[in-house]
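This document opens with one chain alone, in structure tokens, the form predicted alone.
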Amino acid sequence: MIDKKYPDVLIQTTGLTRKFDRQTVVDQLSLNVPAGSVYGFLGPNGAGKTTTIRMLLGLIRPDAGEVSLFGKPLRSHRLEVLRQVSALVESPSLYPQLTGGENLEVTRRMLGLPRQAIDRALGMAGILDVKNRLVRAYSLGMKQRLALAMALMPEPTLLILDEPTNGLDPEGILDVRELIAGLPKNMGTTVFLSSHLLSEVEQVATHIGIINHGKLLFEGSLSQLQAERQQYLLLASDRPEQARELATRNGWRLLPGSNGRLKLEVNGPADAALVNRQLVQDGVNVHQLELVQPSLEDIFMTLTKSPVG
């Protein structure tokens, strides 16, 4: 069993920078991933997420900056710290001519784990019932679950996942979501999770890091991120164009992305009531009035569409 006593910050990067062909892919990135967290690492395609993960795992070296895991520099303590890390990055590497159980047996022998670790990991990934089936007969989602089981088998202190729900159906995504959310409590495992499924990340993450063009745009708890974006008012009426004109004339700021409804920046229920009263007084019948807390996707789109300084 791996010793779960670790510092308050499990992953720390300082000024992490990586270039390819003179293009800066990761730019002065400084991350702090708390122990016991599920850390959602987000960014648009090409933002530098996978390059960052490869540097965290020592697969590529940074051009500048440093990675520390468990409070120790990766550069000088590589083998020591990576023994406590498991990862699932991109497509899983499996032996198709072996069964699922035999694939895990290969890993078990390399790591010197007890035999019961195989069934435990397969059960956690929800594929114990196909343990004896050849992997070549697995669906893409089953292969992804098997790779996840392989990563969970040594009960890592730190689990790094890059798009772990690739190929999964909705039921599989739900199962993996519940598994990830419970890992800090059930296994003492900190999870560093990169995914494009923002709604899923929102339901499991305790902390968020958002990057774009290799630069860090936000880092903090999910509640801190949500607090930075105030509620907005979603409004539908029988005269949408007149409602839009009246709202603008009365000084309300319109927000984009309303799908035919008005989306107004407001400061809570009192503002919502005032908007409603102003429209009704001008003969506009309001049939939907809803205060909405911005979702992670709303906030993500706002941040990543802003100019990067």
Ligand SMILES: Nc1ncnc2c1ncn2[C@@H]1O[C@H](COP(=O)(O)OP(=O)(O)OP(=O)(O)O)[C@@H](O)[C@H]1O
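C-alpha atoms forming the largest set that superposes within 1.5 Å between two forms make up the rigid core. Residue numbers count along the first chain shown, from 1. All of these numbers come straight from a predicted model, not from anything done at the bench. What changes on going to the form predicted together with this ligand:
- Core-superposed comparison between the two forms: the Cα of V284 travels 2 Å or more.
- Positional change of T14 between the two forms stays under 2 Å at the C-alpha, relative to the superposed core.
- Superposition on the rigid core between the two forms places the CA atom of E245 2 Å or more away from its counterpart.
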Given for the second form:
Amino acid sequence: MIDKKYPDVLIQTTGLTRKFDRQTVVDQLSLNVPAGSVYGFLGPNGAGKTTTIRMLLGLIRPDAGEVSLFGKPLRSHRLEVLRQVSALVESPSLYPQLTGGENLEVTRRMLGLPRQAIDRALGMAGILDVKNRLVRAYSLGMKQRLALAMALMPEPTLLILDEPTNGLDPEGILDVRELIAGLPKNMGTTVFLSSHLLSEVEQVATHIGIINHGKLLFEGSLSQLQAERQQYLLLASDRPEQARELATRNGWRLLPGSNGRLKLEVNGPADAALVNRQLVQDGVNVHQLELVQPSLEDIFMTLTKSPVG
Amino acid sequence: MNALMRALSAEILKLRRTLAVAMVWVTPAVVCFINLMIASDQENTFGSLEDTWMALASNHLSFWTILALPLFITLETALMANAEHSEKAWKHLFAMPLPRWTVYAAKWLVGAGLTAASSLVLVVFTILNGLLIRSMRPDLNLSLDVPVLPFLLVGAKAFVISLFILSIHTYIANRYRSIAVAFGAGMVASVINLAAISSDNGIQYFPWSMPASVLPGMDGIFNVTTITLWALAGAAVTGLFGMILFTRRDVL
Ligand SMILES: Nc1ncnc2c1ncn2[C@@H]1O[C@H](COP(=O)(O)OP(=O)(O)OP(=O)(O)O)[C@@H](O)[C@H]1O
Ligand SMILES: [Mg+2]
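Switching forms now, from the form predicted alone to the form predicted together with this ligand, please provide the structure.
What follows is the entire complex, opening with the chain shown before.
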């Protein structure tokens, strides 16, 4: 489905940097979003996700670095590349005194799309039945869906969504997740999706970028992130100092952040038993031994908790 | 040009069910109502009888040009801009593949359209008001020979001159997120306006006062054509300058 006239990387940023009153909010960010992917852009509150998205759309200027969309610099080809991009940034932008249909009509007129596009988009977002109701009377979730319909209406090659499940109920979240997951196949659309919850994107994303304090901490496919899920052994004993020394001497790799307990990189239960035996032989009494398989969420937490800058 | 037409047609659709549209007839209606109150005072003779229509129109136009028109423009530009500010719609508008200036220009054009429409409504309402006053006050001897064309001409001149104010307020209203800034600017300007009108030369120099130069009594004092040309030049310069400043800003 992906049209070959586009390069393999739809969004590329190089050294993207932006400051707000001397605070560096986006710091040397180099993103590569492959065509045909659903790219989850993850980071805690205030990480710089929205600021990055604003720069991707040319809404604010970077202090340094560059954005390229479809292989073309945004600065010199803004209108040309934006023709194939749709976005929903932060909150929906809707006119409350207009109906849902009229709100889409405003955007349709600006984009010069055919009339049928409106009902099709409303149908995709599952709100065709409230087309003729004033947006003032919409619920938060209905507004969010309408904004989503607005973004889908032009059938963009690249769809940029900033926390699109804001305000949706569990059913709505599921609907939207399903819709997004199907976009690359059904519409040939590449999706760039920001969120502060890994659990929210891990089910739809093919690629993940993790940002904190404006810096990119990880970028790769979901399977690459899963490969980072290194199993470890959590161990508590009566003589922690001696245990640490012994484990290191025996060639085990110590992981940081063990909080009084030892955290060792291991491979399966056999390793755990071996560590235990070695310690007991040297007179250290082990009273807790736990083999831990971190979840993706743990990785995300570890990455975003580590002190940066 | 195509892009401007698209932005304009979107901007017109946004007016649906807005206060901005209602004000197009409410403002002239208020001006007429005040004049009706004045005319119902039996003492009031509206000057010499031959010129009663002109005297009546002059009364309506004073309220219009000095007070109502500048405040109307303040209100309309503020309402239109606030529709975008309050919903944070600029990020949506400016992420669309249209040159940013077309969105700004469309706002200006719709503002001009609303002002023109309201000016026309004022002329029509003034004539209707005159006919009403004619039946209320037979003593005024108002003829049925209504000077429609001169009325239209004066209304049109005031409108053209007011474009200067429109350019200034379009910038202020869209630039500042708070509607209080737009209203504050309009109110301060109105107060200065009253001072400028009562001074000797103020009308020529203060944009908010310029429309008053079309009033029948001002004929001999000011050259309306010159003031109109200055106002048009001012409208063009501030309009373009505002457009450039606005479209270069970060959209937050
Ligand atoms: N207009 C602004 N002026 C000053 N600081 C700003 C501005 N916009 C954002 N910031 C700061 O930049 C940082 C990143 O903000 P941003 O909105 O990009 O975060 P985010 O990752 O989108 O967070 P969230 O998950 O809460 O939406 C924050 O510390 C914020 O305070
Ligand atoms: Mg955000």
